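Take a look at this one chain, the form predicted on its own, written out in structure tokens.
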Amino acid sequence: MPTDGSNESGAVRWPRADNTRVPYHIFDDGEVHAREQARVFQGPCWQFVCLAQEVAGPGEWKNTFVGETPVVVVRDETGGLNAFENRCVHKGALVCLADRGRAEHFTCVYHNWTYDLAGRLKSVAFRRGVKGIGGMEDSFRLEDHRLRPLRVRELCGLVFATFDDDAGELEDYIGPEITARLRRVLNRPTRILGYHSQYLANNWKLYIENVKDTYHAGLLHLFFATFKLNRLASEGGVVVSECGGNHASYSRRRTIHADAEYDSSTLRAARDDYALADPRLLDSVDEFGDGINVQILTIFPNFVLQQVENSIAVRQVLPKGTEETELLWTVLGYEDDDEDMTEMRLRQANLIGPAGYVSLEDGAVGGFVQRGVKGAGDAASVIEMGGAGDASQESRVTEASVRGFWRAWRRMMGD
């Protein structure tokens, strides 16, 4: 009888019916993570790879991940985007070995088989041998062999992929919902201001939960609370979407009624002998008009749009084994954007990333937890904020989000 919280079919054992229990063993488990690869990051879900404007030209490619598995993502002649794994089908190298760049076609440094921008092998090296001696067996043809596709769609300038030709459509599996809270972000054609890019010495799942997590930002991060940019006391809420796995929360900085749990000696993030030597860096203006001065949106399994404030930024979560975690960050400007609100946006860069006065600390409280579950046995984590269900709620004093993630990802499991 397995003793890691699985039963024999490998399934992981979940202490209720629920998803108010999350057995710990599952962030460091190696069963678990080898089905997870196959399963869900393998399974029928789209998964964001890079943005359209990263492989904008015929022939621009891109190296990316699927989960564990390398990827590349090229614009083809047409102008159409097509995904494949970067595994030469021959003996397994790396094909692209960039990270960016601009090709007519790809070739395998190895023994030079050779790509189109497709991934359609077109031609072997020394195939028919040297002087009609060696080479390969007149059987071989080269359109049995390609590196292998995924499907790719395009929406508000993001690259989605997935390996399962049952994933359905891309809006289908985002939900209206929140693929409307994403165009209201991505509005319009952004541009690129740069990148960050962070190791985490804890599980993927970990940071997801993290960022679905609604209710710490005013609590763990000190410059959310100090300076109001984030309290629970301000309007706000969560919207799951109805799979479960995807969310955003938001909420509204000007709202901010009296709130005295804030003053109490109990809560650590509460402050008010802080002063900022440039408060330029809490400049902002209500660019769209609904007064939403932070939302956090997530796609399951691997995808983050956060604004705050002015701060637009996308995030795709890699696991790299079952304790760590990378994650890459793109910062982003719209195309239209004047001098000045480029500056500004810029400026409240330093408010979100892997050193940012306000995130900084999730960098850090995810490894915590991973050092902290360590030999935990059968026990369980406790998620029952705002109930035991996963429906949207008019208030960000919940973990309906978290429970909601919980919920796809037993049933891409299987559990």
The other form holds:
Amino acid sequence: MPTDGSNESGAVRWPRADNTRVPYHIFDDGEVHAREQARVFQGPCWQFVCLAQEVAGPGEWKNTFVGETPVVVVRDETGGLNAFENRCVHKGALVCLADRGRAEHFTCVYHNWTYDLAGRLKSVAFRRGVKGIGGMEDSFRLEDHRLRPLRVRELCGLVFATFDDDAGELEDYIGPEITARLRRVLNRPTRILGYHSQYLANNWKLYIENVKDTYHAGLLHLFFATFKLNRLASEGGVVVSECGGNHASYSRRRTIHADAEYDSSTLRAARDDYALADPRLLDSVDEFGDGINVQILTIFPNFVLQQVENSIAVRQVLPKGTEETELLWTVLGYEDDDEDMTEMRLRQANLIGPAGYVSLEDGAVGGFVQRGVKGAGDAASVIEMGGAGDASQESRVTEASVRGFWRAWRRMMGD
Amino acid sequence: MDTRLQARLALEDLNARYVDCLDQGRFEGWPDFFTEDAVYKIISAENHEQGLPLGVIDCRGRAMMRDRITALRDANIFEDHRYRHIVSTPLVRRAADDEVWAETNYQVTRIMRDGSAMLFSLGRYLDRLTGAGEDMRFAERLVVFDNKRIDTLLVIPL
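Please could you give me the other form, the form predicted in complex with its partner chain, since above is the form predicted on its own?
In what comes next, the whole complex appears, and the chain from above leads the way.
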């Protein structure tokens, strides 16, 4: 039942026309969740599904999700990419069961219905019955049935898919400023260093809010301050796309081991006695040549690209019911990395992921909100840092990109 | 007593002291179970089996382990919780005079402040050890966890 007293099932009653107030029931209302699956995840948005290199050769496929819908991405014989729902047209069983594989065709184990690499139905077991008895009516046509397809596009080695023909073209959807910042990091062939899967006890939107919230970074994540490793007010900013839903935040750090400078700084005095026993953790290089040491980028609704020093990762944020989320990290290096560079990235990987020095709090804080908003009724959060709008800002003490997310979400939900 | 049996008994004792240290929250003592330049790495079976090097925690040397504990105590923010480890009898793969290779299965239950307990991690310790008897130390402890998905966060070593 809607908790907001509105007429439409799952509709949200927004306290204000702007996006400075987000009603808390949005995070635990099952009807909002169902409507969101239809309007956002199956709506006109491009969603990251895998890396192109994970389905490099003909017939290679990967299981993934678009929202909560199981989807398979596969490379066909001609090198093209296809994606379709992982759901047999006969009785709805999963057609692909493993995480990844290579196939010439797909066969549902339940009744042996078979599909080609484009998801077209190619055969139905015992279609003509046995000795002319049983089987399908003559009117049944294979070509009337296929696994529900998605449109697929590739950009910088990332594969995106959408159920909706109205999503437009991918680069237009991302916007020129954010596309440029995506290209900045994914500027050459990558190499997968490994995966993390993290399960969060909160609605997926709370994780996205957290990623877009540059305001929390220096407050919740005490690691850098504790070990005197970060400037309190480093240069940086937030870029928000025209649609509001995509963003990139960035910061610059002039030097990394400038201990003398920090000693005279205004960092919290109580922590002055701490230093890393092994400072190699933060050895890094300015590999993009622009002095930006952290860049966090999102593409609406649920894609994150992270550069924290030389730690590069993509994150796929998958809703698992109203109050749970799976966060899938694919941690990257580049094909041209030498052994030392790979070692450096692996050391820096201690900063990120489920046990990351500067990210582990993010696994918990969404749950604190999820539990905190129980019984909140029509109460709403107060999102006013940096004003009420969502224009790009030359400061990270702002919640502009969070408001931008809600603007994009409201538009897609029709609120 | 043959070398393998001696190694097994020494590792059983080491494992018992190791899990006691972690489960009782005496984290500062944890790096002492390792040699100075030891590797301690928590890695999913998924990554490990694909030959992918990424770990959840990846410490090269005891100094990095000490940094983990300092951060746990003074920097990182998380809800209070504790572990209870159950470990199997070690399987000694190879025992030479100066080095032992062994595997031990483990399960870790995580107990939260509100009393809820869940099977948090299970898998194998893949160990390379040096020293004998009470002087045995981990030169490498690879924690290969089977349950790919980490609930919320991981901050206390396994």
